[in-house]
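Consider the single chain below, provided in structure tokens and representing the form predicted alone.
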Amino acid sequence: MSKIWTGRISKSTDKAVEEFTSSISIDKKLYLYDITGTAAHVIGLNKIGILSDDELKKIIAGLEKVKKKIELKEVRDVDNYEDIHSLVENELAIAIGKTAEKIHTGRSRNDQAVLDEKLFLKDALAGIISKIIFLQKNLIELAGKKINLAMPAYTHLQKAQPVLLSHYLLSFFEKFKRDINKFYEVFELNDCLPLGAAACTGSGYRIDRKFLKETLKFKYSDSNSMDIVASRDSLLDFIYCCSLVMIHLSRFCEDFIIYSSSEFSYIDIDETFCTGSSIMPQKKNPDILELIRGKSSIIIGNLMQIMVLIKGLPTTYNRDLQEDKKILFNAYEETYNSIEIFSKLLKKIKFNPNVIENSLKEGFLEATDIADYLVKKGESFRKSHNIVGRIVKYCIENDIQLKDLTLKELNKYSPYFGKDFYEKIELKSCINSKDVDCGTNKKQVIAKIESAKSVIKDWENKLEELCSRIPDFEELVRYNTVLK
């Protein structure tokens, strides 16, 4: 098929520097972002005067033609073509031939590949968002059956101190809380009309970008075309996002890994969610949690991908850019596809709370509580530590637990104490102790759970809101005046 720029190259290309710049097997999964934003555009077009009623009336079908071709696979050699605009402009002329000529009049690549990409981030935002807080629901519910639950704390991983089971689960809500707050501010920041910009310099059109701007349901529009068609801050913001969710579930996959291990038996996992070995018939792999541990590093990787591919670049598009979306779409499907597998594991995940109430009973886990106990007494912190430590090793060389010891032992070390020393060291005693706001007093922790309740279904009714700004090519053209 000829290109579109033969007035000024003659010479056909050579077949391997097609082949080479060819970006139709990535970018035509921007059919449906590319098709509603060209549908937008001539409408703006004949709001202007440059195309008749009938002309607007005639490309619409056109494109109508067009989407169902492409998804029902009835479009001939699509690898044949240069990339997804070209594909929606060359199908369009077959279908209602040369007015499809006038589809980019006031427009350029570069910005129409900005639109598709923004109206693209919009459905991934929405989507990703709408993933996180499925994952939070399942968080919040675990955290609500197992509020009875104390399993040890970890730091350097050794025991550190007892801990409420859902204590640490929400602890992971809070690390999500925060990417999705993040998700949405990119969607804020995405929310900007590109249309206009053409080249670099502006549209040599006067397009009526507020009316642009609302049928496609932007919220803003971008003020300087030079910046529009270089800029991919809501491509590197969104994939930084996503590279901030995918760390946070590696985290939870490498602990939930752990925990899984005969060395810890803390958790079961679903038979469903793991694999065997080729070689030894005992193994019950987990194999989705280590994927997920390792997919993470891939959409790091993609972070540096972006940043690396646009921190040279001089102003304003550069061809290099085309490569943008490989990384988008790879960022994308990779964290979307992990939110939700995780999410099913983790409402398959069974917690073992002989083994783990077992577990609490070694390493001195009450011994910073001790220290606490003896200096609500009137000791000073630092010898009450070096008092409980050289304790801790007189049980270490016996054998014995810190319960065990006598009121005589323990007065050997300090006369502060008393006879309440052991109800202080029990175990609901040492969890209901950490009784502030971010602690694990099981008073803080059920308030918690109801905060987070609440603020998932602000997060839905936001998420709603977001969702009405995001266009449908049905709609777009059902309520256009000139085509009821």
Given for the second form:
Number of protein chains: 4
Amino acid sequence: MSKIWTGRISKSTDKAVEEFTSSISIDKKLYLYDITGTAAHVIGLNKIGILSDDELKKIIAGLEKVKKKIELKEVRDVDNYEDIHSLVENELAIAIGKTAEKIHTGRSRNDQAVLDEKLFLKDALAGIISKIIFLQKNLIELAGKKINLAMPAYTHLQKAQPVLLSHYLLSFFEKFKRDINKFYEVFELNDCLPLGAAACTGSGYRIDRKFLKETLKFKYSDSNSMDIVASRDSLLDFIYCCSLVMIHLSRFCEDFIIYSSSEFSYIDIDETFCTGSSIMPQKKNPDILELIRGKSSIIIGNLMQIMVLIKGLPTTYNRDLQEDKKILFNAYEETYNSIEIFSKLLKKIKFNPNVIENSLKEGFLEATDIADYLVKKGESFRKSHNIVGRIVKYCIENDIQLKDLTLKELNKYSPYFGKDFYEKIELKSCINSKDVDCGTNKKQVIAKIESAKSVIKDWENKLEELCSRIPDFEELVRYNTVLK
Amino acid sequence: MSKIWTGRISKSTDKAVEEFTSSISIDKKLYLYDITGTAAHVIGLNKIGILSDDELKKIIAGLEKVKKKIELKEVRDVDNYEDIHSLVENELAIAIGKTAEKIHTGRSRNDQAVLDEKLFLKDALAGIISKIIFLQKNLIELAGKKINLAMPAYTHLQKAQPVLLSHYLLSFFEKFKRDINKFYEVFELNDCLPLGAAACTGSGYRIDRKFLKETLKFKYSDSNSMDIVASRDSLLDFIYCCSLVMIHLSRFCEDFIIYSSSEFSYIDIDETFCTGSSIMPQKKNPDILELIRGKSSIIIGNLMQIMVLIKGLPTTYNRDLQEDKKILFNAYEETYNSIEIFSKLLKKIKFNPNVIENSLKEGFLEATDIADYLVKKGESFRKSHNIVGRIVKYCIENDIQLKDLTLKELNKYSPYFGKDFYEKIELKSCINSKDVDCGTNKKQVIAKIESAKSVIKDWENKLEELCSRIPDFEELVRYNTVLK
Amino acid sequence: MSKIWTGRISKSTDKAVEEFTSSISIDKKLYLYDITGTAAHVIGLNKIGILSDDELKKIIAGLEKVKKKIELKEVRDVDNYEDIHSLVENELAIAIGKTAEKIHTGRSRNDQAVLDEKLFLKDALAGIISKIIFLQKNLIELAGKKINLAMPAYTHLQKAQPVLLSHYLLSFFEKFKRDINKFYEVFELNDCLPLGAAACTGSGYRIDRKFLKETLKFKYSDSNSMDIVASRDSLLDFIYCCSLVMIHLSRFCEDFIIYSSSEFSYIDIDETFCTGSSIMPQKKNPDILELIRGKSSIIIGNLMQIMVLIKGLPTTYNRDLQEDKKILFNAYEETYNSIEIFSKLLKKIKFNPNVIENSLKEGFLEATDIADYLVKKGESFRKSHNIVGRIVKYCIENDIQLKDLTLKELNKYSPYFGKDFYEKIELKSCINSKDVDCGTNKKQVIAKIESAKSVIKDWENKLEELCSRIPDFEELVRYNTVLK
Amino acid sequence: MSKIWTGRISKSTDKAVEEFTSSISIDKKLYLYDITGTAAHVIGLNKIGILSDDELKKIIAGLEKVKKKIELKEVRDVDNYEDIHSLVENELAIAIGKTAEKIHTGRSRNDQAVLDEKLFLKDALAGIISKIIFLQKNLIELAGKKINLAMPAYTHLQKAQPVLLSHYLLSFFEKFKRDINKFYEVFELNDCLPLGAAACTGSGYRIDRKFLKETLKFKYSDSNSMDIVASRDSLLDFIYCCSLVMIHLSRFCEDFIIYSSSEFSYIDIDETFCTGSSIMPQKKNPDILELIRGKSSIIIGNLMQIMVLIKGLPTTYNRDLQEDKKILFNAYEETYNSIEIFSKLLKKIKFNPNVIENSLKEGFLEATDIADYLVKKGESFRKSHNIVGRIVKYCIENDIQLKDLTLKELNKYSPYFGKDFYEKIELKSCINSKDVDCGTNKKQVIAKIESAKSVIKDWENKLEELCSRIPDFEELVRYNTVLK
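Now show me the form predicted in complex with another copy of the chain, since the one above was the form predicted alone.
Full complex below, order starting with the chain above.
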């Protein structure tokens, strides 16, 4: 294995040790970020006179070669390298010879690894954000289409009150809205240049951090070298936010799994998103929804892993931190894929209006409106609540619905009941009576859909701005005056 | 037990069931928030004509009585109540009679519970933030005082390079800086009025949410009733941030526990912060540090608890959510206390300059500077690294230090070594050579201390602004025109 | 605060420090175990000549007084003590004077705390085991009663095949059977005397561990003093098993919550186990089930807390371990109460046979039996599966059930269909065709119920044996020859 | 993608859906278990007359071909299969044609997946157990060799009392002893035949479970079909035990990381188990120890993942369970490798007797023995403790050691001090005075080493017996009478 730290240590490491300590099978995913970061670093070294113009040109040309070689999968024995950093340095040496020995001047793997992760996170954040926007668009489109469909709202999985399906869908829009805003925050937190920290006390060269910051398109610059190499806060925040999205998706899936049971039959999941049974010929199972629900546990566990890992460490860098990448990559990929596949499923979901509307007829969902009716007539709420409770009991015992009660029967419970009772407990009335700006009143819901659309526009603009803060190897090289 | 939902349900609940479902032993901590929220709610009901001026006055007077009664611990059989909401309503009925039956009009326990938690969180956030500011001030003060003390920086718990103690301390300032900024974010996220959601589809009364928002000093207003009663996002964020502070504190404690071992002897924890052994008479143990380290596990577990709990739920309110309060209160109290006690301990910590400085003499901490020395003379970094590695090996084998090497000996390894070598590897040079704005160079560190002071000022101003967004029962009542 | 370790440490601890480090508010629950352990310890000291007969008598009489004083809540300022150990020692000194200063000879709080926890665990284990036995009895009783009721079995929350309700109930019997067996294992693991370890290297007195083991009714004796004070393995195992029971209960609750939705209506939870809504008069919510489901998250989090806590520690005792008791007590109490309340709820649950049986008529639950029918006639399984899949599709498109198909229609799909088809797809046939000893065939299920009954008997005998291994203060004192 | 459940579902699944639901990239590791289980299943089908002798021979020959094809990596487009079950069935069809369509008779993927996991677990358990035995042997060997070396025991990372290094090492032997015993328990729990459960209600064929149990070398047989397909208890137990070993390893590593710091310098990790720094030429870092410590967080998180996943499920099989394999494989591999590499490191660890023994001279480690000395002379323990505390304080203030005190000075504190004092506080006395069977007295420790050796022998015998319960494809086929 090619190592970059021999000298003091004379014995060669045990083969099993090499395999145990090697991270290349995981961190090779960072190759592009490592090369981009290295390019910026050497351009910086040239700027402060550590590398000559010729050396710089040679190195950049070499990095381009290494990049292509990796992309064409032409690097031999990738898994023999200790990590992505030594792979790049060694491959560069193969490509350009001894000049490669100069690239590690003024930095350490400790700050380099943080840089690679931060660059990866920029991409990952933009990716996740774009997927949530995609999901939100689908949600809003669906909410717009289904504006006339009412369904029962549930608390405790018991029918509570009638609600517009669109209002229900928008309740998830709110959840993902908070999530996306947090991801934007993580981008800001993450957008700090770590280079300059070196091993832990700062670079021994007066490298130009302001220049590096601009070159690598960071908005901010981290302040303390010991903190830089010791901390993984933006990574924790990222995984925390991933677990929040997954929790929210899991609840959505839980609803849909229940709604697609034959007992509910509110929705049909498109067959392309279902799988069958190996033994029961009649089965059509909502596997995608279950897998997302299952994966949410994995991501919560990922958060736990990184927190426990870091909790146990004394100051600055400890090798335990190497495990962070496996956790990070898994959280990113599973979350990204889950949002994407759920969005697609949502696009093809079929609601069964007849079933849903029928379900509104039973369960006394108008009960709260009746209590409110009595209050508006002059009764106190607590007493109204009790009266309606007893009326519902009477209905259950006699197997009738609230609308079937005669005025005479009603007046046994309260003199306040009048002819307008029957109108007030119609489905439409019950829905539109929730006329507050967070309620299910139809006009209010339509207004929310409109404002949601403009929020989505804002997100798209913001995402574009974020993307402009992601450095690109080609661009970075192209604009350097020495390299022109 | 006094319940507010009889009517439909005729049998009285089993005693064991009452105890199992009761939350009063936990949520009685919310009494002030419940009363304040109720006051705002009834003022709002008066504004839209549901309560007459007389009724309002009566209720407010009653709430004041209930408040005092609770504070004087005069409420009988507190634990017989189902929860804090029914306690307040029932005690109000004792105080003012039937008018109390009107206060629940237009709201539900579902949105009321969220309101109480949000008001609690405002206080809790201000409390934690003020404690972190206190900690940061102590850190900066200490960093200022110790600006001339150098110590070894560690990676892998192995001596790495010399560093200023102040630089080390500032590395924690950075961590807590990120934490405090996140707590400010949580305050914003939390600062949304939930009232109006009622049970889950919105209030059946056109309650004036804008007015309520202002009365309760919320900056924003939540948008979707189903989301409001189903979500606990600001609570999750709060506990997440608590676990971050605790993780950072735990690492600080881990350092100090190691530094206070007799083998290190870098610091002495003041005796008032230590405890002894019941059997070993010589012991002076850093218990406080260990307890904080231990408590960090508890808070990480609290985060896990709330995430797992919510992950498993279908849409809107489910009773599982009742468990959130125990988790929240524990996370708040332990975190608050840990920051406070650690800050106090920090104020009285004693550093042992002789021991620390002696420790700098062994361990070849100048090695990196020598490699940098060679690079600056013209050697490539990778080769310099190898040369110095071999020199260190030679020193170990001959039991000498780097500064003991003669120029002749040095030149065997590289012709680049010259007379200036000895000056460059002096402690001061090694520290000041890290002259980047995140490095341990003394001027850079002093500049950081100064900017930290101004950051603290900003936080204090911001905290003041936050506190102005916390409603107060007396004030709320005082400024209502009807009640004047 | 009364401390037992002054001498070396001259300054008195800070008030805030005392509060932060004090564990008395938690560990006072251990008073009886601490007194019992102390009694055994001093009887042992008398046996090896460290305490005279008179001293022993005095101490035991004193311990009896302290015990009563605690039970009558006559100890003043309990919360001023550092922990339960110093409370007992100090109260003993109040009761009997200087002789109390001798009781800590040859032990340390480090082994004493482990002893107290182990004695507590013995009681806790017996308590939990007895509750699971109670639950299992209810399950078996119910399974016996409902032997003729069939229901749909679900996979993916989709109807799968018909099954006896009793078979469904027995599937939980199996889960709790594994749990209870693990709790018995934990009892064995926990049943090791820790006394003799002292602070960490062993007692400096040749205390008679064999005698102490017998006196305290331990079956085994721990082997290594450093391990004894450092480890909490039986506590971890206990909390792990608690979380398993809770996970199993949570799944049971999840089923019942779904089955009690109006869409399923398979079961009615007795009103005494439900609560209502503060606003919706018609609601009858399965709160108990939700609370248990919620509490399962808490216990999983408790396991996480204790694991993370211990994971971070270097060798032997560290003060972080003090946090273990809060976790332990919470896991015990919540688990105990959850099993108890669920058992009671189970006793009163009402199944709705009509609804359940109706639900069997739709959903093509006979499909697998038809595939098996074809196989038995000579078709390959994979092909049969495909044929029946297509038949089901045909039925869905024509809105008919499988039994409605004519032989002619059937024969279009396969020539193997014959007249016996209609008999084979009757409900009874479908159930009884699963005639393997883990299947839902009625005779098999009845046999399982019988064998379950004898398993329960074994558990009861075993529990009795365990209880005989729990020491009792009065008994322990009564049988000592010196004290007679 | 080749699926085994078409028929009812007409649309072909979306490509992204296929990728999202496919588990082949993970579960292909189970190929051998799937083939072995299938072989047993078809032999069973032959026994009850479902398959003819010819069909059986054909299928077995086909399975042998498929096995070889997989092992030679000749299966095309592995990742196009849905899972390992459909891969085997489809490849069998390629090999032998239509007869392959009969192999799924009487089973389902639900019980098949459980079978595969249980067979995997048998192997995994034997693997882990053998590695722990290997570790324990190294520990005992080392403890035997170092029997004359004393070191300070630590509590709170403060020097406590002198102890034999061997006693310290044996404290870990105890921890791993408990772990290994639990793994043996998991083997028993796991050793239950799941076949016969089919999808969830039991197989529709009277398959001979007793015969299958013997063929697949299971000791027991699971009792309830719904439980079988729903539960993963032996998997949870396995991962729980993995996390226990990892926690114990992590604490060992934490000790060794601290002991290998230059401040302690108690041990030297062999260079082959260390790595260097990319920038600091002098560094020799204990990376292996840190990686194991880090990986312990991963495994704790794995436990969390599987618990949270299962906690959220309603009855029987849900697709979420597919995620269990990734968790299981990771926990197994990381734990296995960590134990192995740690054992190797342990073999080559170097203790520095001079440093360790020097460290015993400072820190007043004899203090407890002096208190015990006074007690044995007639003083009460509490008073002795206080006296020695004050003496230690005096020594610190005067910078002397306990042995330097004159009898005159000592007598100022207590008249009980006599000439024998100096002998009693010698290192050897302090160690041998802990003459209880869990103490550090040399004879006691030697006795423990001997009994440990015999325990290891027992484990080896037991492991051999376990291995005889692991079925083998070739053997299974060879002994079938039809196939002879």
